[in-house]
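Let's start with one chain on its own, the form predicted on its own, as structure tokens.
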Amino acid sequence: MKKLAPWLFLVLVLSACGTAQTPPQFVTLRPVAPPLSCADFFPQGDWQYVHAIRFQLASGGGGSAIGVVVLSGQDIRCALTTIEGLTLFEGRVKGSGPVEILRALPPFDRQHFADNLLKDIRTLFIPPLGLVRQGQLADKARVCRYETANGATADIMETKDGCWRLQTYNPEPQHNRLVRAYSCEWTAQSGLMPSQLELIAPGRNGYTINLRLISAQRLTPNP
């Protein structure tokens, strides 16, 4: 555990250096069958997910952990544990409010770590806040483009294997993220739920996080 904690702290706190990017141009989406629904990319209602997590620093090194995420609207509660079950971190955030650390072992008790961890979780599981438009890229991929008040853009699009990927474009390039989802299964409640997720923070000080789904439990009754 002594070796795990420093690496897990670094992988989620280090800022990724990069070159500024701009979103690719797209054309207005013509009517297609079946129609693209931006809601299909995200779970509906409240959920609890448990993932096996592997992470790798761009500079080398890495480790593993178990992650638990509880979603309730825009609210998030999460925990990181060792494989043996020792809780390293537990925190929550309500909407756009501050991140609250509920339990943490050093160095996971630092606010900067908690803020970055919850931002990555929000990127993975919750639709971006802002104006959304539908379109089509040059490669014919259908895309939902979210534009936020702070000037950031997030494109989430279909992939040929029936799953999705997400790319963010921020005024500060070190905050950009690329997410790839694999082996998706669609239901009206879960959306396109992937069995595997990969989040990449690019740059010299970047990192890659791989999540393998262990369990998914819907916490609200079916409509």
The other form holds:
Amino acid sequence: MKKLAPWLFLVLVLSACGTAQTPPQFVTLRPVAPPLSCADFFPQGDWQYVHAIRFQLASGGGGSAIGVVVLSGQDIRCALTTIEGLTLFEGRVKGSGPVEILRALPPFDRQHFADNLLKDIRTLFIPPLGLVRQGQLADKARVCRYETANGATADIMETKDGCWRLQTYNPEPQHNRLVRAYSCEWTAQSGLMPSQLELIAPGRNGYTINLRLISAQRLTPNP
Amino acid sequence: MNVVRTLFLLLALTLITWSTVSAMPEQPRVQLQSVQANFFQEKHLPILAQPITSRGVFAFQAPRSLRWEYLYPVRTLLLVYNDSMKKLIEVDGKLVNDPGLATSSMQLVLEEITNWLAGRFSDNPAFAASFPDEHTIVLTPKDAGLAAIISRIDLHLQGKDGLIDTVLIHEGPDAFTRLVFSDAVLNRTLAESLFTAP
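Next up, can you give the form predicted together with its partner chain of this protein, since the form predicted on its own came first?
Zooming out: every chain and molecule, the one shown earlier first.
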């Protein structure tokens, strides 16, 4: 078990080596036929999610935990606990401010870990900051393309099973992420809410995180 | 005490459940040979609108056999039998070995089990035990490092029989884990396979 602690999500602080990728060719659609709406891919309003998390390192090994994410606008609070209930990490970030560690046990008390954990949570639950265009890829898949000020691109697209997939393209390829969402349910309040999520950080030092939704609770009604 | 030891300590602490203790906890009324029970766990954190709930079952047979099984939300299984210990976790519908378990924690677990089931609440050097009333035992960490992880443990006894039905593990302000036990069966002979196979 001693081996687990340094592994458990510390992998998130590791840089995943990857080859540089560029976004695929994209044709702007206008107007866009419903039901595609870029906002639908992300939670609407404030939510508390609890997930069973399992991670695997590309280099081998892995572990499990319970993850809590509380979304309130652009603010995020999160916690990781063991299956048995021991709190490993609790932190929050307000908007684009610094990540604040509220409670953490070593080795999860490192700022670098907290920063990267919150980055991955943003990727999973918060629309990317930047200009968004709707379009179509060569394979006819409809896509929302977010282009950010730092030169990064994030494509989020519908999948044939009615869910979505997100791929980021960064000037620094180690920051690229692929997210696949499965078993989505759509409501006006929740958007397309997946019951399973998979986040992949590619490369030799990469990792895969699987999240299985345990509970989703709406915290405040939409105005 | 590191995180891992603490985690197993928490697990071991729950095993006192249903052991029968008297108002003088050092002298248990009944020698417990075995116990099986269900448990319900609530994890409370300040950020949670509702607690995270878990449930499972456990079995203990003296002197040192243990089965501790979470059934929800993640099925995990800890098996202790003689000198062997293994932890399994369900992945894609199958129970597989959880690589996160080191046998070095085993001694701590077994020591705690022995102490608690014998009603020796004061024997653990890591905690100071106090007895504010006949239904409550409060354990306070002596070591500052441990106190940063667990600030206090409350054990609640039920009725005149002194069965322990609730364990509250306090981590900090508004952060605690509550374990509630039910449907206990005491001193039944349990099959060996219960502690060796999923």
